[in-house]
Structures are given as structure tokens and as C-alpha cells.
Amino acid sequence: MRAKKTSSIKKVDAFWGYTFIIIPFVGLILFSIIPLIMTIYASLTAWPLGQSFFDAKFIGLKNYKELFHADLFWKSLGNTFFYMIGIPIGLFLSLIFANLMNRGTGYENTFRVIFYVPVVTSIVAVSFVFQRLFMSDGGVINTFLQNIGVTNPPNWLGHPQYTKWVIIIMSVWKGLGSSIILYIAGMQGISNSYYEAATIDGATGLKMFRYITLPLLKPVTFYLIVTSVIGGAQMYVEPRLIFAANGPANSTFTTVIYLYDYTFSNSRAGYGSAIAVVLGVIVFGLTALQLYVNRRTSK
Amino acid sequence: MNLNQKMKTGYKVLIYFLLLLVTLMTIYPFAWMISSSLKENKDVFNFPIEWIPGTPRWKNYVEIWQKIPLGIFMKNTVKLSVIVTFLQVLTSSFAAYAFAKLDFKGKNILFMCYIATIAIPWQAYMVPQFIMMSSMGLNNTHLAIICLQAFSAFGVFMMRQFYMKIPDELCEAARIDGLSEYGIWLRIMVPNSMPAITTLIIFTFVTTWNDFLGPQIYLTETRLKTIQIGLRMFSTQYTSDYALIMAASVATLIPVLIVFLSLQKYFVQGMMSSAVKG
């Protein structure tokens, strides 16, 4: 009797399940999965953007061969990953500030709102402000550096050695609020009894942070790393807006800019698709690897 | 005891000092933005910075609407952001309900599809997507942007995480009371997931409002463009009009701030329960 009842509920479930999932899933297939499959095929063709997708000439792995021999591609990939230096810096800073804010300053909410404002601000506006702040002549930062006695402040926007740091600093600044909020949310989920027990055992603040807070925040850290790597691989707007071209000596050039330019400016959608596939595989692979490592170390 | 107390006070002072420092660094670019937006163009780079201009030039905020069709851009962006946000929250919470509370064949495979899609950057398939949309006659329409942002794998994932924590018993009880599945979704799931919904609203609204690459690809006609493209247009056309560019930036920031501030109360709770415990 009982078994029968569950199975009838299951049947109801299945029917209703499909009614709920059908529209979202058709959307996913139509706008994500089909284009994704098309990309993979297109990467094996010579496909001028204007031409119909189905007329594109199949050329095998030629695009990939060209891609792997293109210095500019490796440069763009190197730059894209260089920007990810900002991820650990951002995590470290947000962990510290989340911890400070969580200590009952009484103004947590105010701080939280302030730190989140850069996150909701558009990258276009932020890029513009940062470009002006970092100008070598008359920019606020270098004027400040000169005033405190730095005689030869860096040429932030003009020298390939510094250009990437402008973007990294800006990204960390912009993203800090988001990871702070997540860390605070994580910290509030940690039961006080852990800390009480540790206090009885004579643990001090730093030790508690190291052995209780940090390990229990691991899911948050993991989530932040995974999403930041996925987001970081998509770097496009920031360098494009701050450095009109690709920065001095292509120093701010990224893989997505490469992809965009080849596809839309040079109209080589087949080659662009090969870039897209390589980028997709790298990001997907990195994410899978992180999931795997996370699962192994959690056990 | 005295030493201990002194240390505690010192510690507190240090905390406040650090927090104040980082707050200043956070606010600084905004303060500069707002202050510049009220200046004569030639005064923007004066040093030391005159934070509160002697005679604020409010006219900047009038001129920005006349120099470029900012009004049209604003209207387009509001329209897109509202529609996309509404649809994305709706489709995400629909799929999430199925994944969290119902059983059906192929559920795990479908869910894997969603997770995999999160891990693949949009840029990896934006080109065929664009071609597909164009062949459907959707290039240079707002519908294109709406279609491609109405479905979000991340949104589904986030809502599902939250729905998983709503007890099954609630749904069972409602089912026994004769509520249909749609009734359960509307009367039980939606009201019980306000933190997750508001979080998703903030995410989606902000993302759509600030999106650059999507509109750059799809919307090439001035009458269709969004505010970010307009802002960019402004800054390339009037490169040296810093004061005006800053005024336009401030103007575009206000709506998104209003949305964020009015919903932020639930935000931390929403983040905690949906994103953190993945």
C-alpha cells in the first residue's frame, strides 16, 4: 500500500517535473548548448562571419595549428592568467576585512553596503575613473606619490611592466565587496560553540582563526576561487576600456579580446571559434580539476 | 586587568583604523567621480583636489542629456534590465523547483548540463549564438538580449541550493491539502525563498544594467543602445569633457544603487544560504 502510494506520487512528480523544467531547459539548449556545439564544428572550418554557417568550408585542424603557432595567442593567454594574480590577493584581503567587520563593530551593515558599491558600479565608469587616477601626468596617484617623495613614479599606463597591475588593482578593488559579503555570510554560519570550546582549551584569537574559521570557510573560499577563475578567463572590458588599443607591447591583451577581434573585426569566425574552444576547454578543465581536488581533500 | 583592557582597546582602535582605511580607499574613486562631475572641465585635475567645488556646476547634469541621447539609453536599459531580471528569476526558480523537490527521469543528467554550462564562459559560444540570432532576424533587437539572458544556469543552481533547504514536509503537506505543483511553487517555495530571490534579482539586474559585451555585439543602432554603450560613446566622443563624463557616470550609477540599497537587507542571508553551501 505504502509502496504503491510513493510510486503514484513519483509518477505525478515526473510529469510535473517535466512541466517545470521544459521551458528553462529548452532555453538552455537553444541559447547555450546548440551554439556550443556549433562553435566546436565552426572551429574546424574556414568561416567568414558574413557567410552562412552551413556553407563554411571544412578544413580540419588547420585553425588550431595556426592558433598554436600564433605568438599573440600565447601572449593573450599568458596575460589572461597573469590577471588572476588578483584572485589570491583579493581573497586574502577580503578574509582579513570580513574577519574585522565580523567582530561586532556595530556598523557591519554600513561597511557591507559601502564595500559592495564598487561591485554594482559599471565597469565602464570605473575604468574611466581608474584611467584618470593612474595617469602619469597629473593623475591623482602619481601626484600623491610625488608628494610623499617618490621622484620617479611608475608610468602606469605607458609601460608594459605596470599596465597589467592597473587592471589587477582595479579588479581587486571592484571585487572585494563581493567576497567580503560571502565570507561574512560564511562566518555567521559558524556555530559559536566551536570558539567557546577552543577558548576553554586555551586557544587565542589567531589560533582560532587558523584552526576553526579558516577550515570552516573552505567551501566559501572554494566557491570564490572557482567563480573567479571562470570570471577571470573572460577578461575583456577592463583592458579594452582603459587601454584603447591592446596596451603597450600588447601587455594588456587578453584571449577574449583576441577572440573578439578575429571574429568581428577580421571576420574570421572559424578561427575565432577555435580560440573559443581552447578557452572553453581550459576553463572547463580548470573547474573540473578544482572540483576534483576539493572532493579529495574534503574526505 | 588594566593591561588586558588596554590591549583590548588598542586592538579595537587598530580594527577601526584598518576598516576606515579600506573604506576610504573604496570611497575615494566615487568621491572623485562625484566631485569632478560638479566642476568646470578645466578644474578637474587641479591639485590639491578641491573636494567640494566652490561653485558646483549643476549644469553638467543638464548638459549630459542634451549631448548624447542619454534618455533613450536609460529607457532601453531600464526596459532590458527589468524584463531580463523578471524572466531569469522566473525560469531559474521554475527549474530549481523541479531539481530540488520533484523526481523525474534524467534529472541528474539535466542537472549536470546546467553545472557544465556554468563552467563554460559565455564567450566560448557567443559567436554562433550571434549568428543564430541574426538568422532568426533578431540582430539589432532587444529581444535578442532578452532571449540570451532570460535563462541562467547559475540562477538555476543558486535557487536550487536554496530550495533544497526548504523542508520536503512543507510541500507534502501542501500536496495533501490539494495544492497543485504550481500552487506549491507559488504559495510555498516563492514566499519561503525571498532571500535567494532578492539575491538573484540584485545579481541579474546589476549584470544586465552593466553589461557591455552583449549590447556591443547585438545593438548597433543608436535607438537601441544601452547606457553602458552610451557612456562609452560619450567618453570617446567628448574625450576631454571629464566633468560631463563623470556626471554621466554618476547618473547611470544611481538606478542600480537604488535597486541594491532597497534589496540589500536580505542579501547576506541570500548569499549565505544559496551560494555558500554549494
Contents of the next structure:
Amino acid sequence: MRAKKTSSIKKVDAFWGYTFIIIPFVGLILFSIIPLIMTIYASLTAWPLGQSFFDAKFIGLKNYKELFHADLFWKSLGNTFFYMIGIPIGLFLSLIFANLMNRGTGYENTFRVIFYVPVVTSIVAVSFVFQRLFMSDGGVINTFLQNIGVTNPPNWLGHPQYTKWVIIIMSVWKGLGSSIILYIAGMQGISNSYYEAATIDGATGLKMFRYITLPLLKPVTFYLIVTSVIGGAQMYVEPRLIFAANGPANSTFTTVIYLYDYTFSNSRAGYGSAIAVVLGVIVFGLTALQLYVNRRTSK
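Here we have the form predicted together with the partner chain; I need the corresponding form predicted alone.
FYI, this one's just the chain on its own, none of its partners or other molecules.
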């Protein structure tokens, strides 16, 4: 009787376990795997956006051949990777600020809120503010530079040499708060016994930060790098809101903007799918490389 009762309980547990598992599994198939397969197939077709997916004409690798010979694609890809310069800058600043906000002094919570406010602020509002800050005539930045003696301040929004830096500065500023919070959480998870032992051995604060804090924060850093690279590869909103016509000389043109324009503006969903596949392969490769490097350095 006990054996039968135990078997019945296991069957019920297994039923509810598989029931809860099947829901996200079905969602994964419907919203991830099937769209991925459709995108790969669509990249091999000539598919006008208004036409049915099943009526798309199969053309093989022509979209990829055209894509790899398009100068604008390589321009957009270069701009996308240039924006990722902001990733190490943001990580460095957030690590410094997190360390300063994790010392057990007063008003730390206030500073955490201040730094986190940009994260929850509308990207439209932030883009509008930065557009006004970096305006060539009457902008806050150039007005300040002129007041301290700079006679010819940079044309931030009108010269290809500066436009990408406006996006980088804004992206670092807006994302700093979330990185700081994660680093603070990581620091608070480090046992005080490490620091106590280091203090007994005569280690200074800088050495403890270098040899204890930094290595133990490696999982947080790895997570931030991976998510930042994935997010950076999908850069779209910021350059579209701040700059008109993709900036001077297409200096703010990103790969996702290129994808959007060809898919929706030019009604070439097959070509746009090819762009999406190439971008996905690049992001997957970068993520796999980071996983490999992280495993090698963790041994």
C-alpha cells in the first residue's frame, strides 16, 4: 500500500512538473525557434514585405552576396562596434562608483537613487535632453566651453568626428546606474573574512580591491560584458532620436537601422532577414568567445 501511494504521489508530482515545464517550452518553440527558422529561410528569398511569406521566391545566397558587397553594411557594422567603446568605459566608472557607495557611510542610498534615475527615465526624454546639451549653437556644452575660452567648440551634432561620441556619452550615462547596483550587490556578497585576513597580513585598501574585490566580482563583470555587447549590437533608438538622416555622412548609422530601413522602408524583408542572420551570428560568436575566455581565465 505504501509503495502504491508513493508511486501515485510521484506520478502527480511528475504530471505537475511536466505541466509547468511545457508552458515555457511551447513558448520557446513558438516565439524563438520557429521565428528563427523562418528568418533563416526568408534570408534566402526575395520577399516583398506586403507579400505572403509562403509566396516568397527562393533565390539562394543572393541576399548575402549583395549584403557583403554593400559598403553601407560595413559602414553600419563599423559604427555599431565603435559604439561598444562605451562598454569598458561604463564598467570602469560603475566599478569605481560602486566601490565608493559601498563603504558603509551615510547618504549612500541617496546617491544610488540619483545614479539609477537615468535607467528608468524615458529614452525619448534623455535623447531630447542630450540633443539640447550638444547643440552647436546655444547648447549647454558649447556655451560652457566658450565661457572658459574655447573659441571654436566642436560641432557635436554636425561633424562625423564627434557624432558617435555623443551617443557613447549618453549610453554610458544612462546605463551607469544598473551596472553600479549589480556591482554593489556583488561587493556585499563578498565575505568580510577575506578583508579581515588581508588586513592582518598588512594589505592596503588598493591591494585588497585589486586582489580580492576585482577577482570575486568577475561573474558580475562577465554578465555585464555579455549583456552590454548584445545590447550594443542592437543599437537603434538613440541615434534615430538624436540625429536626422543617420547623422552626417551616415556616421551614426547602425546595423539595426540598416536592417529596419531595408525591411520596412524599402520593403525587402528577405534582404532584411539576411542582415538579421549575419548580425545574430556575429553576436553569437562574440558571446561564445567571451564564454571561452571566461572559462580559460577561471581555471
